[in-house]
Amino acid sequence: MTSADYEPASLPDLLPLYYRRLFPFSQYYRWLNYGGVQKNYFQHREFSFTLKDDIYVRYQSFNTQNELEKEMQKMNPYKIDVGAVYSHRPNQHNTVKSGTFQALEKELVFDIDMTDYDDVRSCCSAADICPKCWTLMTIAIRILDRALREDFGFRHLLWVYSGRRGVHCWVCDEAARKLSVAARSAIAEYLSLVKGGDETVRKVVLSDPIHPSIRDALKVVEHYFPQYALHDQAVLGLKESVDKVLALVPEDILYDGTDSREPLLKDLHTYFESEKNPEKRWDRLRGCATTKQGTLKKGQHFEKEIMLQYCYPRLDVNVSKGVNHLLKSPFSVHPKTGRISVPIDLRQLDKFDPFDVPTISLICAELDRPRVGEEEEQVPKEKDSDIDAAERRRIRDYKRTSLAKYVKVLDQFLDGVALSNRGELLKKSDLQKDF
């Protein structure tokens, strides 16, 4: 069975099997409990479930991993969203005094959706994706991951494929989870560069000197731009595409002593009539931006602006700003594609293919494969005391499927978070000793 074999009509039959035998509840609880350092942290977390026929159930919360498991196995949600940690248990929000039920913490999250790039991709539109435009998600992850780590000092970033057309980032550092709305807004705005709606032609305008973070982003863009933009999207191919690019040349550019872009556009059109090679066309355009000193004063960065407009990450800023905003959970199933929302291993980022991500139909079918010659998967002995029989069976089950490597990515991420948590606890205990 392949990913293409998924049929949405089969979802009601597959979800009970998925939640009973494959969903990684142990790792999931370990993630959202953060080592149990803060009292009631997991218990005050909001979950929302989208059920069959688009029935939407908010303010779900659970005392234990076991309680979460039983409810999900009972309700078999088509989609799971994770929300904030509240001042009170979300399932009791109607019983607390008005105004006291407040969202206190949540991971700093980012949502990058391919539909926001429809004006700069020609291969697909709307919810459709293909290998040619998926490069945009690779570029977005590389740029944002570097900025969040190096510019802001965050360490624990969980990147997740949405299951259809985009990616999500969960910044899980304690400092990130405690950020105010104002701080989240400031970070989101700092990382936003493409501005303006459909009526805005030039959506990227650089000032001089170029900010160091944008210079770092340009290094990423310049690496992918030739293959992605010039070949896969053919932005300097057909006349319509060429006109869109040349429309990004500033109106008031000073070229060959003329305060107008017309001589520049005429020069380029003449050259393009005889030269069809996309790299040579781009080199000619770039050459205009780096012509001898004094002939091109205004818009001296316009070729960089073009590259950034076509490739720089496009964020849904509102998702990042709000503490109480819900975001699709890792390991949720996308009802239309059947694909699992899986963590992405950044060490293999350029090899990540959304079409290789397993569907629920595939992994459920893999459970039925004969185990001839296959060694029984063993849970490490040191963990035996912490894992009940049902959990051991689930571990054996998912390790037999295509889901295993993605659960391993989450495991490795959680090990890093746990190590950091232990370090913080040691620091606090040492400080207390000093006093």
The other form holds:
Amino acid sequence: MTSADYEPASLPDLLPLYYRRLFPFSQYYRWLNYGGVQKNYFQHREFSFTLKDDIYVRYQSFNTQNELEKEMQKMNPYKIDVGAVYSHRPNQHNTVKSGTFQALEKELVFDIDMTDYDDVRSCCSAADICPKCWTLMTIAIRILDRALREDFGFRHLLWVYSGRRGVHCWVCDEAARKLSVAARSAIAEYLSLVKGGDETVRKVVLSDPIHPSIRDALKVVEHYFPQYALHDQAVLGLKESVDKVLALVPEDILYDGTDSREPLLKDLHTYFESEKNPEKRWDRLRGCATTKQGTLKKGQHFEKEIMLQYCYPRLDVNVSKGVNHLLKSPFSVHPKTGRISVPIDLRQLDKFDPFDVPTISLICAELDRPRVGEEEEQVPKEKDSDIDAAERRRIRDYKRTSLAKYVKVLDQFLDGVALSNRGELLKKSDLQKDF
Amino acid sequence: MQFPGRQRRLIANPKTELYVHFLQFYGQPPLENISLTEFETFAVDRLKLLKTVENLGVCQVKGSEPYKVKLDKEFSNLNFPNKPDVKEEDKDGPNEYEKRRKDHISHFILRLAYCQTEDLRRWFIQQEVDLFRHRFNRLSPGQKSSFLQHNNLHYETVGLEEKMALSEKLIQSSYAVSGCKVENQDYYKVPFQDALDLVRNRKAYLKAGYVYIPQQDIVITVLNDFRTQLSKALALTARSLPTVLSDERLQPLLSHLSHAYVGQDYSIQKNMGKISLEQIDPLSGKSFPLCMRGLHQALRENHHLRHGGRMQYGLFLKGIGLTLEQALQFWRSEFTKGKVDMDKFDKQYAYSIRHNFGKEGKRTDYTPYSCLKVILSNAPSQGDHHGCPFRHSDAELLKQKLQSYKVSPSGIAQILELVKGMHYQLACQKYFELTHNIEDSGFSLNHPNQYFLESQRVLGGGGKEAKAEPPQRAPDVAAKPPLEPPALAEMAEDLDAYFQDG
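Alt. form predicted together with its partner chain, vs. the form predicted alone above:
Below: every chain and molecule of the assembly, starting with the one above.
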């Protein structure tokens, strides 16, 4: 069973099955309800659906998990987006006095898209990805995850594969959900380093002193650089790629053959003419940079800038800024690839393979597999209502498919959130001396 | 940050207690009686100060030497406190105390005038923040600490142990901070939401959601606090404004303040009498801004203009140099072509033209309307032709008008884009550039008569002494305060007349 088995045309048949038997509604509700601490938090959440024939409907909202299920099973959306928590039920926004319907809270989100790296990857372009460039996502996740946790103090981050060419991050801390537009924008700027479009050659400019968060990012980049850039992307291999790198080297290093103070330092350009080995070339380039740093001349961090330009995360500030911005929901299907938007387990980050992510056709097919050695689900002894039965069956169902391990990641994430919630409530009740 | 109410204590010298520092957060409103004259004077002076702050901020780098010098001069001219180090004896003397009191009261008056719309609030906050920054930076580090403490701003100081443990990171985060500087200066720990500017630009060390700010950089955080507090206060003020406005003595002044144009008023007619009536038609096509061109055209077509149009256009014509006699002739000849006969004109219209020139009633020589006034006040209704076409005309109609004036389609598109973004004066500037065939107008438009003078300058025409008035944003704007003291009384009288007229 490979993803090649997926065809967009089969979606109308697969989606009903997916929403009826596989979509993890109870975990999903558990997430967005946030422990029921804030009244109407789930009820005031906006969802948007993209239906067949590209019909797009906004301001969907639901009172209960059951309502959400029924609606999704009825509409069979091709895509689901999650928006903000509003001041009123979004599906009643037209009845609200103009100006009072407002987006109040939302997770802090980040969207890393592979197409933003097209100028620095030689293997693919546009919507394509491959194992060679996927490392960029790994690097991005490592750098951003560290910064968000250590610098900003956030603890509940859900990283999700978008289904085609990127990753999303949902920062779910209470403090994060309450951030203003200005704060979100400031955080996104703090995390941004690569600036400029097609007209800009040198997209990373470092000045002294180099901020601790950039130093930390450099450590990550340096770890992956030899394999990713020198080997997989061959940035110092093909002439075209080499030229692009050399365009980022200051002129005087490139052509300074006349510096009598550095007789051993042949200019880089000449060196590259004789030495073809990429690792040696890179070492030489770094050597030049180290020497130059001693002189405190301008452009002294060029080798770091090159590494960062090729590897540092590129995020879309606009996605992160808006409180009301809608973002693709976890466990939504990607209509073009059929892949499910699954959470990524950071403990296994280096092993994550986007091509191994199950497609909707795969997991639907797995449902029909004969049950072999399947664990019996602990049947709750409560009343045997229809809902419970369907729920139980669904739990058994997804566990039989490749989706299981990803739902588990979500479960563990939610356990973490719940734990800290409990901690907060305890602290609060302690403070109020409310025993 | 907390701004607790100040306790009313009985002290030997209440004056000293109230204004300990030469700047303040304006947490408490003034609680005394003042005369109406003081009310007006203080308000107008502060407005001038803020306008200077705005102008200097545009043509100088904030915080540079020329900026500081010019701003301080304006402080002195207008009697606002500008010296943190006033000698002990002097501090209690009437002068310094008076200045600080004026600063206090005038701020709160302007809050009333500038709380009403988003635009006004934004402008007011921006200038007050710049003002605060300028003054705060004049304090020595010791004075800064004292000021912050006095205002109960207890940014959490970082303990020595923690500081030394993080010392390497702290050095790596701020420019011009060395190891010994870390040891010797205080570091503050502030939640990152309260120091967004430092976060955004990676100008400070960030750990577990806290920004570590060296004392030398604390001003940014303080400014953020100031800005947030002021913003909230203005919102509250707006809510209680209707009560304030019900006081008839205050309403006209406050209303005028927020529309006030404190600067070039074009009432000094260097070109008086240099325009002949025959020139008006060709001039209207070449050198009049769109609003006046439209008014002129409407007048010619209908042989009439309603009151709003007569005021706006009439004062403009006075500003470009028409004498009273010329004005009377101009309006009479046009009106009598319509439904008005000579008699009726003399009875109904001549009087008000003479009034405009200060020859009747209170004898105030009215000043031509600035762009701000045209845009903000007295919106036109059906049958009116006054106002600002970029603001008040429907986009479609504006487009047609521009097309009839032979503006290029791409030019029209650019103008409409600016209008969509509510940049009406920029749209007019673009109109200027397109009709004069130049790339960059070279001035910042805020008055129709300025448009006229600039146009004449570009076209090389005008009278013998057609030296255009220096544009509002020229560097030497602070050299000569635009409104001399006598004009102050004029403005106050303007008020009554304005109120009467409206």
